[in-house]
Amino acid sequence: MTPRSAPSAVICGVGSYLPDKVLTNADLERIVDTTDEWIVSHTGIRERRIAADDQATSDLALPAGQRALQDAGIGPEDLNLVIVTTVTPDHFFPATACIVQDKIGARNAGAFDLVSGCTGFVYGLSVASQFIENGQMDYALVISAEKLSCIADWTDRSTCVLFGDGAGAAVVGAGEPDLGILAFVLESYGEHGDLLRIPAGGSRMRINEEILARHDDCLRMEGPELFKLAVRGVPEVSEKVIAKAGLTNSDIDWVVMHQANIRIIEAAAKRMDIPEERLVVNVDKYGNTSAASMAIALDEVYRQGKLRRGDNVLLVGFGAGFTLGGAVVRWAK
């Protein structure tokens, strides 16, 4: 491969995958003490997808990645890198990206996982774009995939209603100047890390019978505090990345925000003065799929034929860490 001079990193293919099983709010009413009315009014979620017991995160990531490759018109052997962003890996190691790299047939690619919570898709794109822009790689595959149903506490009515499973993917390659990933901003506020975490299972706290009895191997979230951080942080990082791209809010054609909660999406959009018709929203159908949410939403609006070449797309999210990230992409397809 001959190194290139300052190419632009563009998204040249996207894909997604959602499991077949639909878990509705009515189903949840039979599991925990909640109601459809409460869930919809507080979150905007009406249903979510749940992976089968024998499906791991790599099994969700694989078809999403294959669809992105097909959309890009390249084969797995053309890939130089596979990145999987997830908080629900198949194992501590080997990396889920290595499992996907093998299954997808990317025999010429390196592979690694990236952990930044729900901001994972933006973080993954930012990393992949560096290898393309510096001419060291031709194509990178970024897959954001989660099986959150395996870390949800199904006795906690405040959190289990929020999450779903799924995967989204993007192929990043070299493209024309003035198209592709125009700018990104990554931020983290580690002092707020305890607001969203799994207490046990790592080197800090090993799992034992007492841990399992307390469900400390499951997700824990301080919702009200996270809401405040997100509603303030998402507009701030959005303003920064839009300005970095040399644009204004009125130049943004589509806003693909992390699909955590409709109240967060609407509150953040109001602060940014973004009209409703420019928001991509699918949280009602899939719930919060963590790192996968922006990738799934991007693929969905693309498959609906709404994205046009030259459209400016803002991708912005927040997640465990506490992480924030935004990217402005000028659509190249």
Ligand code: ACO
Contents of the next structure:
Amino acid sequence: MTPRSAPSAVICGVGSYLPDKVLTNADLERIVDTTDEWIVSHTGIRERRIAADDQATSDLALPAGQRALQDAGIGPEDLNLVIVTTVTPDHFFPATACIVQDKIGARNAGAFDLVSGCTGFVYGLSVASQFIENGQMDYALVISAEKLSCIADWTDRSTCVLFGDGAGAAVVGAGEPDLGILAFVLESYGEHGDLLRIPAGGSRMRINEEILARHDDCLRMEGPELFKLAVRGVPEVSEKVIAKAGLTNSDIDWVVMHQANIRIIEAAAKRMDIPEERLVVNVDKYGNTSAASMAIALDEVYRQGKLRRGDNVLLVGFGAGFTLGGAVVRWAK
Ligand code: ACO
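Got the form predicted on its own; could you also share the form predicted together with the ligand?
Everything in the complex follows now, all chains and molecules, and the chain you saw is the first one.
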């Protein structure tokens, strides 16, 4: 790999937050016509976390961000930027990132939200790293947070069993060359946007009684189509980003894939010839937390003491848009 002269952007702290309430598959059997056996065999999910009624997305993002700051050993006033990636913001505006910037005390930081569905963490890291590498900023906080329980259709068994709430965060700062965020690939296939969306509530379709009766203010998904796109797209984007980082699949120590479905994770890993022991999996405990999923999984594997300095981590995901995103990170902590 060509040594880089510009400062490299490294992840210098991570954190996550999961709400306390656990919703098990047995609980869901009492809400919709489903079974634990179906959910486990089709998705690998056993339980998920659900935020309290009075917890908005910013309330999940805040503790995740605070934990990442603590892990990085910096204070909120050291931050120059706060990015929140989410499909479930507190409001249309102000941005959830501005709410977090205020509550966390990042008084020297700009803030904005970024919407790229479940690839939000990779997209957020890619944006943050530009400001670090070009020397315009010292530290950026990327928080990926979701309260998907508030957009789930709790009468639709084909979707409501899949999702959970949570948040994960990373502090991005300058580090030693050849460590940190080595490469990105960001892709978008807008022609597949209808496969995963909330039909109403935006400027296209205002909410009225009829919309509410049809639950068109809730998440709608064509699961099998997304499944096929993901199983094909994840290996393709992984191959591109690994090559861009100057590495091969065998150099990858950990794969942190978007946690949507264990069958997608395993099928994509098989196509990439990545052995099971290098996969980070927590979909069984938290379900699909959209943008937050890779950030939570990265924090978990780090706090389990498994990541070593110099390990190559592949972050790769797919999501609403349809977006794909991959990043190779050489662990710098
Ligand atoms: N319990 C019991 N039966 C169910 C349930 C349920 N919760 N949900 C669906 N079924 C039934 C269906 O009605 C169908 O019955 P039928 O054959 O009598 O019509 C049968 O199970 C099979 O349904 P499929 O939708 O074909 O099931 P599939 O094996 O494709 O699994 C799933 C569905 C889990 C949604 C899968 O397609 C998937 O994971 N897709 C990808 C979804 C995804 O990743 N979404 C997120 C992407 S972006 C983001 O993360 C926000």
